[in-house]
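There is one chain below, alone, in structure tokens, taken in the form predicted alone.
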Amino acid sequence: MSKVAIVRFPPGENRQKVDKNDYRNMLQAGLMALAGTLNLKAAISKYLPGGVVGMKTNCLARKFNSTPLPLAEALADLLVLSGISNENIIVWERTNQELEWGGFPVSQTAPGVRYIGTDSPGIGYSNDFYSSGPVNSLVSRILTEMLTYNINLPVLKDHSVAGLSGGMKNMYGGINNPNKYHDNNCDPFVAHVSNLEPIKKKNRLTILDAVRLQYNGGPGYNSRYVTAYNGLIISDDPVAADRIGLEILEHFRKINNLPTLEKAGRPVRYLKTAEEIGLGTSSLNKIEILAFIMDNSGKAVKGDYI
């Protein structure tokens, strides 16, 4: 049984700004629930026992709806509390420009957390191709050579081709030729990109930012279809994280009188493919959802996720 932890502020609150402390509280509650412990250090060490830890962002929507800097900063603070030094944390993206679009301070050298793009001098892509199914790609050397483990830190949103842009789709930003893999609603390509050996081996957690959820018109920003979900979706199963993200996305499409993604011609086929090749669980009856609502004191209490 796969587990997905969902932590959010009360539904209906239009929190235009979620700060680092808010994210820290949500992350603490979600990581401890997922790990089944009340000890934060033990929770983090279960998934990230040491070494150099990366965070793969999603910054294509610029500051409108990209991975928030306060989320990455809050997560870095918790990693440090668990015993991982700042110098062993790398926030990364496809390009330095995309990081800057998202409001991240590009910084390739220590001291402190590094913020780097694959196009930084001396980095680039692997010398060798990695293959899975129809996918044959070079992978960012940040992932193949610099990191021990990776945390996938995307934004949950609609996608004009794939239907859903979540954790697995975000890893298109870790390969050299994502343009080749958009036919047939990106299926089976999304699944096989995440099945590339360095991606599958090093991705330990998916933390989907769903504070401001775009349920249509993505992946570019469209304010008409943005709503406040106010939460994070956290799992060590990349398929389960996306599957629950899809449930939330479809819920907001329904209450806003939009057809399902399948009826809109954008079925999210790649989740089933991902389960079939052993990446994780896409069957709802095999996913345990641990849902919490943050109260006014900053504590998490059990609640509903939609």
Given for the second form:
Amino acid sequence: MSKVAIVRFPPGENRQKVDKNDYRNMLQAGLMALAGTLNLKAAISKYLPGGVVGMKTNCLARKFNSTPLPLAEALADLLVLSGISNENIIVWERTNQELEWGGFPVSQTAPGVRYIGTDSPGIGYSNDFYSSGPVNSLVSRILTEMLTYNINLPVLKDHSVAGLSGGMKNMYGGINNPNKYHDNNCDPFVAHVSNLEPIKKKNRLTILDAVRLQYNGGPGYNSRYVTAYNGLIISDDPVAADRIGLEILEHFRKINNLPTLEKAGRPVRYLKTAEEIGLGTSSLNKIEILAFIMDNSGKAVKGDYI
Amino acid sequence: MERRIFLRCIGCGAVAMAAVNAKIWPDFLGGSGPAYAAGYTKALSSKEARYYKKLPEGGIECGICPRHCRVTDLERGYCGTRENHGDVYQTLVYGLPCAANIDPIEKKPLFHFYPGTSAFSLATAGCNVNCKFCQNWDISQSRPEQTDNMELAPSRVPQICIERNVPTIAYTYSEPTIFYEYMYDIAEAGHKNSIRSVMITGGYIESEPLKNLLPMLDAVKVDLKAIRPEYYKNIVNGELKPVLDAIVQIKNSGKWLELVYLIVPTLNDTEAEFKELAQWIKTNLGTDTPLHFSRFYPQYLLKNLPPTPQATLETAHSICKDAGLEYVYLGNLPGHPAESTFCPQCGKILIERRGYKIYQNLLKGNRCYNCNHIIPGLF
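Having seen the form predicted alone, can you show the form predicted in complex with its partner chain?
Everything in the complex follows now, all chains and molecules, and the chain you saw is the first one.
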């Protein structure tokens, strides 16, 4: 049974600006619920027992649909609380420019948390190809050589080709040739990119930002199809995290009179493929959902996720 | 500061034997030190691409190649070199080659096109297919921000050719279809300066852009990678039929055409395929279209296969000659007699080649010195 923790502010509440403290409260609640402990340090250590920890953002869509800086900062603070030093935290992207688009302060050298694009001098991609199914790619040396573990930290959103852009799709930003893998609604490519050895081995957590949800018209920002979901989706199962993300996305499509992604010609088949190759759980009946609503005092109480 | 890798003494995908990275700034660009540093750029082009249409539901559809990528805002097409910015499709590589060199024309290979001359050869990053045997994958399968690109305006290229006494520009190494706009503008500038242009291509290009490009070209070499669709699907990640259509279109345009067929052991090397190939060429192009069989060396994603046995190449050569093709060559076999051109009428050797060097050229104009038979091509 896979677990997915969902923590959010009350539905409908206009939380266009979730601050660092809000994110911190949501992350704490979600990580502890997922780990099954009330000890934050123990919860984080369960997934990230030391070493150099990365956070793979998704900043291609510029500031409105990119990983929020306050989320990365809040997560970094919690990692430090768990015993990981600032110098051992790397927020990373495909390019420095994309980090800048997302509002991140590019900084390639310690002290403090580093913000690095794969295109930084001296980094680039692995010398050797990694392969899974039809995918043959070089992988960012940030992941292959600099990180011990990685947290996948994208934005949950609609995608014009893949249907769903969540955690697994975000790892397209960790390889050299993502443009080769968009045929057939990115199936089976999304699954196989996440199955590349360094990605599969080092990704320990997926944290989907779904505070502001682009439920149609993505991956770029399109104000016509944005809603406030106000939540984070957290799991150590990359497939289950995306699967629940899909449920949420489809819910908002439905209540906004939009067809399902399948009917819209963008079926998210790669989730089933990912399950078939052993990456995680796509079947809803095998996913335990731990849903919480944040109250006004910053505490999380059990609730529904949609 | 260490000079950046730039020159690539590499041949086009199907025929090169080795890639050589020479860490020297090409002197035809002029300058050194600060000048060279200024020559490289991390910036990408934002020039509007040709041949795309805006879709009613948003996004664009690219029409440069049969793939017809549908691309939404901020995304790229399969080639990795064209990006949608607010439904304006932009080429990211215009004026930004990542490889340039002066090569013998025989390296393209073009054997019936001004033998013994040279070609200023250039490429940008990117490709619209993904051949598992690609010899230049490090540029063809890269996005432009992953390669070292230099600023080289189209108008500058014919100037370099004039300064260097190079009569031809070759668009090669990767797939020029994906830098169509740059290629077109260079070729146009070249013709104004009496510099020829040749396209070295996989032929996976749409009919309309090809039609408009052909007047700017003087010759085309197409890598016909196989004669069966499944090979294109499984090994090339493309389609055979559009390539065959493009080849016929080029032939019908009157532009000089030569074909290369890279023989990959176990994948496209049966006698039946060689017979089908010969028959297709006879039927659609005529027996006087040069065909080069090229030897495969393990590269990229096919390192598990051995080099093509010489015997296989010779079998292919025999089958196609027996089928009536008049100019069949073997490539990547330096010193083999089938590198040379023989008169199909009297059998005399006309152009003796070893590797990329010409040892003797006995043509009289475009005729056999012995029997006066007309040899097709541009000499």
